[in-house]
Amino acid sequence: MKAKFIHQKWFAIVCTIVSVIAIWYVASIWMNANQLAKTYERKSQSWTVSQVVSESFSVKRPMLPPPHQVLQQWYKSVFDTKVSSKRSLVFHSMITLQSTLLGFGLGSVLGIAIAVGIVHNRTLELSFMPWVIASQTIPVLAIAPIIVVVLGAINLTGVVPKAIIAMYLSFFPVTIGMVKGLRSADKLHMELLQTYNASRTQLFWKLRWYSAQPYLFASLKIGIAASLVGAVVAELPTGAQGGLGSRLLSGSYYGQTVMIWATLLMAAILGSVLVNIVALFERILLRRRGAAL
């Protein structure tokens, strides 16, 4: 019973969070009261380490804020802030939301065509595969100012320069995993059809695209993750008023590292619900196929 117990998913979630919290509010304490009794010395003011733990926890501006304070100025930024306002994260993530959406579109039917090309053609992926590999082992916030230029130049400005820096970082996945999926195709099964003189076409629609469809879906659920990472970093380059990435310079800018904190928190949980998203329609799409979920 204890086993079982102990063997549980949600049992090793739960671990995971409370060892995460427990380990968070103790660096907290560490770095707030070392900056709260340096402070206390240079004023020349009398301090107790009692005194110094409990004022840890709700520092103004602290160096790690605890994991109640990122709480507290996240509600308050998504619910007790009008839609509207500057001031809301919501209003701030619908603006992300825009370019990762629009970037994530582009880089799966970008990923999905190379990766067709790759798989039918020998020429182009010798010629090409090494390219995109290569595009990869460039640092992103290397190549977004680039991308932002050189757009702007042409007076692409607005969502269309995020939504390419997001796409940049989401058609690798969606590539690599369709190259492997659409090579899944069992053999046997294509030597049946091509007894039959199935075209090419046909052999891609009836078996590779089927074989390759599980193998799409967990590369779409990398790649939407990463095109969220592609919008945020866009936004830091592009000086853009909206946006999280915004949000995160302006934060870095005034020392606010609660709102920093409450903005990555809202980041996560946005990154979390689109993979969940994708997900949901992974189990949809295999479920009408008849896997057993």
Contents of the next structure:
Amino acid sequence: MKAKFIHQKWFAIVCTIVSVIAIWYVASIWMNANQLAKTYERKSQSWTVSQVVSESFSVKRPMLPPPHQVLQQWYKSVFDTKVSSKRSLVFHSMITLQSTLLGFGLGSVLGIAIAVGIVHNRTLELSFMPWVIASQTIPVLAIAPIIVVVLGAINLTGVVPKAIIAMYLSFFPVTIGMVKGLRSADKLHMELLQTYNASRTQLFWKLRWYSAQPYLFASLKIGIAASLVGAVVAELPTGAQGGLGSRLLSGSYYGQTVMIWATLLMAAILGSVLVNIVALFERILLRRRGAAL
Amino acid sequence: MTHSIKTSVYSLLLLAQLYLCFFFSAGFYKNQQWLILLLPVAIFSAAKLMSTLTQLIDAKVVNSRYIKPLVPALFALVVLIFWQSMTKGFDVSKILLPAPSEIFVAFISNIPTLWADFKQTYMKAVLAGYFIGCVSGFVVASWAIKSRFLQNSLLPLGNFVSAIPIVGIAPIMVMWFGFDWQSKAAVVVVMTFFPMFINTLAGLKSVDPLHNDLMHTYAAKSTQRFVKNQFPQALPFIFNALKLNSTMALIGAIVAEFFGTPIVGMGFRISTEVGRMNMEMVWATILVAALAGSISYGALALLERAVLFWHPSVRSAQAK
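Could the form predicted in complex with the partner chain be given as well, to go with the form predicted on its own?
In what comes next, the whole complex appears, and the chain from above leads the way.
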């Protein structure tokens, strides 16, 4: 019985969460205590262990804020602040979400288009495919500030430059997945359709597109996470205009550690919600296709 | 015969466009507008050349090994010609988009600065972070494979962490480890750990149970089973993670430099030169990053082919 209990998934997950939080608390006491000890020394005060522990939970600019401090700050800036306020994380999330979704949409369409082209045209495959792969060995994010500045010079500001960077990051997984998916059609089925004298368009819509769907969704899940990263990083050079990235940057400039952590928490929540939404669509689609789920 | 005549005509047209965009004085499209008609002709010629080469490769007329790289090279040439003719022909401002030739000049004349940035970002931060991240990811995975409990607890954690934009931890790492390369290496460690961990675990799990049973009948110890069966079988997955991480590491290090750095480094160079509107230098830094990224990716791919010569995935690629 005991052996079975330990192999349960939920038990393992609960253990992980508990131990992550425990380690986090210990680490935050340890890291902040060093800081506190120095201030005590400077003021030549005496201190006790319990005093240090309790104070390290409420330092204003801690090295590592304990979980409850992060959660408080997160709660304060999500629920207790007006959405229109610049202190609200919802306000900044919406800005990031816009460019993430636009970039993800553009990236998916571009990725699918490239994949369709590559599957149907051998020259395109030989000439373009190596560059699609090479484009990802280039640290695309390095170009982010330039794209923002260049597009700003021709009066394109706001959501578009950021969406373009998000698109650049998200199109690649979609292309790779779709090329694989469009080619994954069963050979026998292809031959069957050819004996029916099916045209290339029919072959595409009736067989290829269908066989590519599972691959497409696997790639979309990677793509949407990548596109969020792109949107956040694209916000770094546009500082004042808002978004989770600019929040991180200003937190870094002003040493607002708790705010950085709260923003990071928000980004994590946003990321996993987005991935889970795509996964939900995937499940619905696969169920409609008759997969046993 | 007509075939080769056509090919040489196309090549000549392409070379003419090349000559035009590199040796005519700037703004040639503005001065002589009919010249712009030559650009589609050049692109069409290049497309024709590429499709001719593709046919040659598919018909196996010549050793495809030597002419295959020519196709993507031609493609890149067309992109460069297009870029060069548009920026030079319309005399586009350098701030908006410098021409490839200008970027190249900036690259050549700033090699000492670019080299110092490369040393700071790549040789120090990226290599150290990449090494620590990949090794620890591998070690933890090979330890977790033995325990169902560890897998159940670490895999969801890994999936959750991979949904976080990890570059976001850069400001925290800068706060903890200071402005120098150590904080960038720390970001790289965090970014590379989980892909390595997840891939290694998947690879170690992919081992055919029959093979393990066979090893068991040979009375192999668990270390022997790991070294002789599980590890080699997991290598394709591990190489996938290594290749993926090689680009992630560079991205992480450069982005982390936006959050504070000593006055050297590729991320620093990009952000300051953007501020000074010195765009050729920015693009030259990107060129360095692109070269570094492609070379490390290519080196890993070569290593993979050398180490995994026996694996079906490599052998089937060679058979083609």
